[in-house]
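Just the one chain here, the form predicted alone, laid out as structure tokens.
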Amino acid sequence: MEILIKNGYVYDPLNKVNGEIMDIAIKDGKIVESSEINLRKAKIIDASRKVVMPGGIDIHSHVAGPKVNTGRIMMVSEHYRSYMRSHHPLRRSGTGKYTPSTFLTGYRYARMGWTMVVEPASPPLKTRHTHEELNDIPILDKACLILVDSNRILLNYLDRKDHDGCKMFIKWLLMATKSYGLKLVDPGTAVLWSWGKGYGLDVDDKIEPYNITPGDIIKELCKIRAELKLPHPIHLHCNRLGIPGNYETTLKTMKYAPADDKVTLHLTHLQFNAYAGDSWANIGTGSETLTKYVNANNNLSIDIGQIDFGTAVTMTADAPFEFALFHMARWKWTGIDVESEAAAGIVPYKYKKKNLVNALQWCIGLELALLVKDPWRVMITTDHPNGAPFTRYPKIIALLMSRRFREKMFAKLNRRSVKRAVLPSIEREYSLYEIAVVTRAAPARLLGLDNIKGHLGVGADADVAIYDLNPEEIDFSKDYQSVIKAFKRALYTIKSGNVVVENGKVINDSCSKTFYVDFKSPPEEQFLNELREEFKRWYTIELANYVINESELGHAKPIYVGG
């Protein structure tokens, strides 16, 4: 399909275009110079006064796997309460509000204007799992991180202070699973889990019965991924997640980041680690010490995990934590071990505006994008379905684009909560470019794919998003509800070069990819031999069994990386 986008308010920040009236020309699933369309076939979409911008792209959403499957049998009954008719052949039907079902996934997803999501923490051994789900999920292009912390032959390999065979390890595990990254969560843990403990373990604490610490296997791991040039910082989960006073351990984790110009260590869902205080009565907010780090080291990024009131479902590889939210929360729990390599809990979890930490989340978060003063450095997620749902993405933008908004929530809040958040006195409102940076070129150059996402430029992906807001007429200070509405339906959303989203409304399907890390040189003989030995002492799955073969993969799109 040949497409002509024609006088939209295009926002396009990795080519510096700022709310320019432009044409933007699709041809074979690329963006291509408007002279390349032949007019007499080319579908003509008029956008004048209406804000194009590029696919948005969530970088951390728990949408596919085994620990996602189980919430949704957790909370079957919403499956009855939210769901999306088939509409033979342009879709399939789905389910679910706070765990939707695959199909309901890409297309709520699409409905919005988002075209790429990653999947942020799969343990190895589950992730042929992970990437069936993924493969099922329609329109987004995906791609998916492996939880790698507790793995005990890493682990094994960082004891004995065997840096080569720890890279080598880690190079076989991407290429067996597919995977396009690595992901730590709250490191150690789950090694400490197996025995019954965890709950609290910081930074430089000791992991028995290891000679190692969380500091050493994120120091380790960084270096590592340097050296084998992948595109994506590790991606961190903080350790002391969700404990009052967590902001020293963030704080002493964020120096463990390289000093580079460039990003080299991203903590993702930060607000579940900014708390201050030392206890859940004289909680506060650590946020204005970790973005005052951030702002003065340009080799961090984050995203923000902000909440939002109402039921989520909390799943994590922190399971200590789980654990003791459970008994907070008073509802379900599911545990779950991955032998040697990872435990996790799920517990769903009502947030109340009335509850004084509810109401300081709520608060720290928007606190973290808006203090943070590059928003190259700073990503919107919610940590779906931990925070709130991926849908709750509109309300979020409207928050950050309007303080207006933001007074109106303060009086429906915890009073306590209001004056010990520093939200009150920022002025700071988004504007629609910071938007675009945000949800759109941030995280496509975070993951070293902005060669062909997060852009409009001549050669990227054709993954566009057009919504019915003019910026020349609306005050998005005080009209925020126009932001909610367009943000929540696009009124046309294009992917790879197809119109799959008119008017709010999913009308097709479209060929979607699932990225994952190639190297040209596979691992030596002799360390795959010295591999499946550990394997049989580790595992009781046989190492063929475990390698995940690029056909299992829906549509696989490799990229090739060096070192």
The other form holds:
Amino acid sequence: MEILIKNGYVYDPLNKVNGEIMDIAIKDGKIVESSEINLRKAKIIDASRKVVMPGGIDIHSHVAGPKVNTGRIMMVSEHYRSYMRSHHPLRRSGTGKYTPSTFLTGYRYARMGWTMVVEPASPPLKTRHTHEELNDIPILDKACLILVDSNRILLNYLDRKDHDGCKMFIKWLLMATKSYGLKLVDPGTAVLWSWGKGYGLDVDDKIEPYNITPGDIIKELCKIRAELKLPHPIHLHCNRLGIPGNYETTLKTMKYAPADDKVTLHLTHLQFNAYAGDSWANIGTGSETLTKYVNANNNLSIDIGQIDFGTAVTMTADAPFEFALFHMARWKWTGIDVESEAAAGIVPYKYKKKNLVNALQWCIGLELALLVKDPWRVMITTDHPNGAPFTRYPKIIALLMSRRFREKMFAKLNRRSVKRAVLPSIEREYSLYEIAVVTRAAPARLLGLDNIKGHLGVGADADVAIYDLNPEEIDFSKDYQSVIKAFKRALYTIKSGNVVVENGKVINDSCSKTFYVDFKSPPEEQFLNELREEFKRWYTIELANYVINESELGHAKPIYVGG
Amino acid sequence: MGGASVFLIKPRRSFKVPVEAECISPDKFAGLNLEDLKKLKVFEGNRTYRLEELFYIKAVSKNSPSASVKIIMEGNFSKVWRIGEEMSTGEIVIKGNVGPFLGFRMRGGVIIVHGHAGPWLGAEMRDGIIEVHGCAGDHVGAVLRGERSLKGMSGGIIRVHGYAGAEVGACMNGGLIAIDGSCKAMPGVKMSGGSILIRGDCEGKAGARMTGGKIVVCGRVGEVLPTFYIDGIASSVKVKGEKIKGPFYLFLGDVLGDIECRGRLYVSVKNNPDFKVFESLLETMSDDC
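Same protein, different state: after the form predicted alone, show the form predicted in complex with the partner chain.
Every chain and every other molecule in the complex is listed next, the one we just looked at coming first.
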């Protein structure tokens, strides 16, 4: 199919295009020169007075896996209240608001103009389930990161200071699970949680019974990641999440990132790790200190993990914190233990405007986004569904673009928290170009996919979003409502050269694929024999059943890396 | 009802799949003339119909639109869901069986059923009266699955003259549920207020995790949970002004729900001869004091 998008204001930061009026030509799922397409046959979309951007990329969103599924089961009450009817043959039905079903996840992202999502925390043993669900998410391109922070076999290698064994194991694990990168969640906590300990484990504390600290794990895995040349940096959820005073831990963690010009450590949902003070009563914001450090060091990137008020379902592999949160929220809790790999907890939570802590959390998230000067190293996320469902992105974009909107919100928030926050004194407003950076170009670059994703240059995948927004006429600072309206429902979303959304309605639910990293050289036979023995000690299943075949992925797209 | 507009509704055919008819409610009927009323939307399975396509509707007596509304329903409505949802005034009389979610989140008015009612009768009720002359299904006056327990029945009266199913008054906060027959397991699970009166037997696990309120069982109880403490023997008990003659064993609990044990469970002495063992506990306690 050939498409010509005419006369749109194009925002394409990877090619340094800032709101110029351009034509975008699409042929066979790729972007081509305008001269290459046959104008008679091509579908012509008139985008004059509209904004054209690459498709959005969400770097951190829990959309699939056993944890999400348990969250769905726990939130029955929202599934019978919120549903989308099927529309044969264009789209299927689905339910859910905070933890939507797989089909709905795809449709809702596509309606906002997003075309790729990364599931950031899949325990390797359960990654088969994650892939099954990812296969069911329509339209979007997907990738998943595996949890390696508390893997007993890996910790044994680390304890023995066996660097090569460690590297080989990580390489094998990535190949066996068909995943895209490594995620660390509160390194070491899940091991300690097996003994009912682990709450508030600091980055320099020893992980009993091993002779290592979370810092060692971070350092070693950063090194392995560089040696294996993985496209995505280590995706780190810092220690002591959600505990007042944790910004000091975060600062210490940042220092473990290997020095480099490129990003070597990605700190995810930093908002939850940027609290000052020493109790819930005198909680404050640590965003200034953290962003100062991020601004000074090019090897760090962050995503904000913004909260929005209302119900959310917190789900994280930081099981002890979830157990503590359950005693604050007092609604329901599920704890999960994944053999010798990870643990998780799920607790639904309601963020309230008049609550001191919740209002401050809301401010801190925006402070982080506004205080980091380089938009290429900050990304918008809500840590869906932890902070808010991903459908709140339009609102967060508007908040970043309009100081007036932020000021209007302050009047509704807890007064003490507004006094403690830095946000009221920040005047910065994001431009549309910067929004295109933080939601499209920066995540693509961080995933190492900036040759095919996140831009509209010739040769890129034809993932395009067109929004009904005229940057020449609208003052985003004043008319923030029109920003929300435009981003809520994209006028057109084009995925792999197919129009999937037209006038905010999903009209096609195909064309998704799953990215994973693959290595040219398979692990050595000797290592596999060793591993087979080790596997018998730690796992309930055989090694052969653990490995996921490429045929189990819907539309697999391997990215070959060296190492 | 002197000044009321009275409507008569009968089903046109027997339904095979559920019909979602939340529009059959005096609140929705009020202020509409017959023609508008016939155009209200109902679902049968996944298809939308106008109300008149599935039901005969007749205005028996018509008064000014502002008058209160009485709806008389004749026939088998056992596949019809959500009748009287969120109604706040008026009256519904059903001569026949009726399906699930009758009087769901009801805020006032009266519903009388001369037949059997389905599950979720008066679920999450706020106020009003429901009287069922036949039996009712599971979850009478209960909270919906997964909801916060605060959203349970908080007022009003449900009277069932026949039997009822399991989980009567789950997460109940107020009001009265009176069942003349027996009920299945777990009446008053997680309840924190209000009263449940069961004149027949109960399968067991009465008041599991209750943190307040009152459950009275006049018949046999399979067992009392081990997390309840016996407090004494009451000669009679008052339920919403009505005096029920006993004697009753009074249990306090559930210690799993609340350490203060503010829930009260009354169990008939006469019909539960196995519970004599509890009386010995009472004696030793009084000696110690």
